[in-house]
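For reference, the chain that follows is the form predicted alone, supplied as structure tokens.
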Amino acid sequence: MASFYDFALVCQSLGQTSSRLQIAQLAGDFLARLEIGEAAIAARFMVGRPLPQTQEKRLQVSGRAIWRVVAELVPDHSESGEEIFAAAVDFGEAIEVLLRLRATDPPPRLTLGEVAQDLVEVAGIEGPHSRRRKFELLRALFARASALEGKYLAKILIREMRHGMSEGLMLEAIARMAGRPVSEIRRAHMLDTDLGQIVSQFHPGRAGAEPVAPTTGELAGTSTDAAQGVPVQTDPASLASYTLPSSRPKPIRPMLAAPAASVTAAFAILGESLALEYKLDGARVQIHCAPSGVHIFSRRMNDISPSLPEVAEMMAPLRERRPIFDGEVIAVGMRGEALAFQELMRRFGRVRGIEQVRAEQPIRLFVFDLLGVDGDLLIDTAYRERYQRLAELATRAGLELAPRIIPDSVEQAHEFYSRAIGAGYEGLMAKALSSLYTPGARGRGWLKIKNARTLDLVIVAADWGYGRRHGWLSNYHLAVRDPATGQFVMVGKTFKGLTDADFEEMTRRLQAIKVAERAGTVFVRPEIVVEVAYSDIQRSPRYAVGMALRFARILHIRTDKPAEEADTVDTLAAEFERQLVKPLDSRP
């Protein structure tokens, strides 16, 4: 069985090179060298993902507990924690330098089956006491780690590897690792998201048939080679000792959309032979239905239909065609009127009293694409066809599509952006009706065009940055002012928008402001302001002013702009209102 020192020691090597073809070369080499099971742990790991794709909810471990559990280890820290903390270039390389305060530092016997089979089981505990009985596993597991062991181990809990090794490079180490062309790889994992499945269909070890990208069967739930319709074949190390059997659908990856100026830009980058809908406020779904059942999947490829019984029954009609939807569940009022993204949430990841929150929050679905049906995969077929495919099922079994028109001209075109823009949505979506449907790629098929909602607000705090930013203040945080007290209270955190340059330059001048500083976070007076962009307002337990900014980042820093001068908490309540209601009409 191969060490999890030995994974260690490449991640170590992967950090130590800036080269893109080295790290694909370092890892693919190691991936070659291990048994199939194994290889499928390690490439999972190596991106950062604790667990395959479609699990990683069940984990829910953070970075505090994770110190919290290593801290229990080493009693005599409570001087030193918050210095190693403040020197360290990661969190990893903190719980490293922690762990070798202990009196001795375990030999390295770890495996990588062993630690996955205990990440399986920490996600698998629920219910009474769940948290203790999940702190109890991982602090046994980092007490038998290593130094370094343990520092690797942390970076993947939390997801933050930070050695150069992205999802997309690891499909060239794969590729490497294989002997395959890279186009190869990218295609397959187009269909399986799972870095891991991926690694054991291509892995030079798997004896049987070439390997070949899933079919729509597969995807309906199979595990089958597409050439032989057998199993794959896998060392007795394999996923299946130790994943949660499951046999749900597999996800295939939405295709995502590049942001886009303007209409007008849109009609530059797409040609005028497209079609617009309004961009929702909703959650993405893709929808599977088999004979079997209809499964739903989120944007992060979860499982969630346990959440959505509504959609599963108006699915139910067009079970025996198979279809593939992607499309957009929106949270409405008792009018149907859309709601909020924020309100939404309160269904997603609800399995326990469904029935009572049915009721009191309803959804809407939209569907907007078609990417199977009747055992096809339409994926390589142009848009214009799957919409008239979608369309024609849609009328079928009762099914609303996305407000949407193609243009005749740009000014027809700009008065359907002024008519969502008006009716409180983020802008528009812009689609090449020639466009292919290009899983998991930003191409420039399709495009979105937001509205930018900006506030003027004030930078209260700043926290240390890791990996790439350590040594700057580079995590703000962003407050407005309560008009009543002459107060700063917070409404989010963004580290988006700067560049190295704004790190360096906002990191000399908040230290020229600095009133305190505690665990990392740096406390100054309220004298910067800076124009933040958003794209919506939610509800917020974690702050006094009860609201949060979604998705914040600097679109400049305010030189010209006093604090007193920054937006108030007034105006981002009636910013909050202004979005929270919003009257929809899928007629264009």
Ligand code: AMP
The other form holds:
Amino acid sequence: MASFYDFALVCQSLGQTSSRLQIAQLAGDFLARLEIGEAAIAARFMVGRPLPQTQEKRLQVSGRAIWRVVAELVPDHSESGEEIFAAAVDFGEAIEVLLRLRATDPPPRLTLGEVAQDLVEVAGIEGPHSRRRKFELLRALFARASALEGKYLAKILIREMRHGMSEGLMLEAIARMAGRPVSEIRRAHMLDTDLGQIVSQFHPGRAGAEPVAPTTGELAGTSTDAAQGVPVQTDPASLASYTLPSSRPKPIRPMLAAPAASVTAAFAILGESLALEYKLDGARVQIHCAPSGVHIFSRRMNDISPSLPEVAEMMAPLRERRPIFDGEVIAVGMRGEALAFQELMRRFGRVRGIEQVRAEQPIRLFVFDLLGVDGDLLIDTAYRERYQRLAELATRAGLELAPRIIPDSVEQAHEFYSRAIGAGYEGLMAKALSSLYTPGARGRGWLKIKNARTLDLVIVAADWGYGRRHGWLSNYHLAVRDPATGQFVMVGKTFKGLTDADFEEMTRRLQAIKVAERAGTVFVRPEIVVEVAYSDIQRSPRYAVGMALRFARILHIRTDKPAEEADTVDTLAAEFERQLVKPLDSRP
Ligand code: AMP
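I would like to compare: after the form predicted alone, may I see the structure of the form predicted in complex with the ligand?
Time for the whole complex; same chain goes first.
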């Protein structure tokens, strides 16, 4: 059985190298040495996922709670928690320092399986005294951990590993573990986002291992390996030729769009063969019609079917064709007019009293892509053809399509853009007619052309308010993602844009993900994404990234978007460049 200590040692080595290649090699070699189940756990832990993705419960343990758990294990000491924290490079190291104050460091005894099991148990605690029961379970776990193990346990719990191992790099590590091309692993990951599952599929220790093709585990033509309970696919041909499952479907990672500065820029990037669609300001949904029923997944791939019963009803005429739609749901007023994103969020994730909210807050569905039909997966089919088949199905079932044109000229495209903005839409999506559906990738196939200057940023800290905002965490530190390091870097602060009710809700949510507090500022795990409007981007020596947003204002809390999909340093830099280039006709 693999020890958690060995895992911690490998993580420590990962933290000491900045070479992506070495990180992937170290991690891949380690995973290959473990048994399959342990490798699946280690892969998750390394990217800071304490629970399997199939687990619906959350841990709900804040950094503050972890600190209290550990502090109880340590006898009185002269250093204050604040001092330890200030001297440490991160939360995990602070926990390690604290644990080293114990009289003796327990010998490493924990196994990977044991830790994983305990964390699942912590997440499952509900009902009366759940906080105390979680506390006790965690205390027992930390009590058995050596200081180094405690460091990585804390990092996993707060989901901030800080050793440069991103999910993308983990796929490279898995490729090394399996001795397979990384493209094959990425492909499998597009269809099954559970890293543990991917590790299990490709692990060299699989019974009768040899070539394992990427599979969702549910594609027809797969058989189940009884020993592992893992599906085996012996033909590694293109997935496009596979047929889709008849059992419960799994979501496909939604394709993402890269930003384009203007309609003209979109033509320059995609060429002339493109379609333009209105960019609807709602929430992404992926709808799978299967014999087991209609399954609706959110952008974050949660099953939200019970919240949107009307979508399932709309699918009734198409059920036997088993389509998979990609689309956007918007909240509408009584006359069918589009309402703000917040109104829509009242419907998402809601399961109780659904009939009443359904009447109070109607929605409209717009479909814009077709990812599968009649058991065939269409992600390797060009958008031109996918759209044709989409339009046929939509017409049959009376589904609405996002307004769209294939422009004959750039002028016509500009006109369509003005019409979209005039009608109050966010902008346009430009889609290359020949593009394939690239799950989870921000490829060059789709571009978003937005009118407003907005960025999706992550809240990394917040200041306690004063005066009217006393008692609320109300000044938010905003950051962009640096894809090279996986870290978040600050670009500004704002207290503008939220209502009192939002401040209250935000304060509650931030406290739940707090990792530390210093001088009136609460530092949090980078999890909450907000869409921020700003006037312009300035050069600024104040922030490491060298740029800062001016007049930032929060437009929406993007509960539908994970932090990994927030805007990046590169987008910020591109926006900065863009504003330096003024259109000719605005010059004096
Ligand atoms: P953003 O959230 O700003 O990165 O923009 C991409 C999102 O726009 C997608 O995830 C969809 O939720 C949304 N969207 C709205 N209209 C469309 C459309 N016609 N095609 C594709 N995505 C759309």
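This is a predicted model, so every value here is computed, not measured. Positions refer to the first chain, counted from 1. Between two forms, the rigid core is the largest collection of C-alphas that superpose within 1.5 Å.
Here residue 445 does not count as shifted, since its C-alpha moves by less than 2 Å between these two forms after the core is aligned. Superposition on the rigid core between these two forms places the CA atom of residue 372 less than 2 Å from its counterpart. Superposed on the core, the two forms differ at residue 124: its CA moves 2 Å or more between these two forms.
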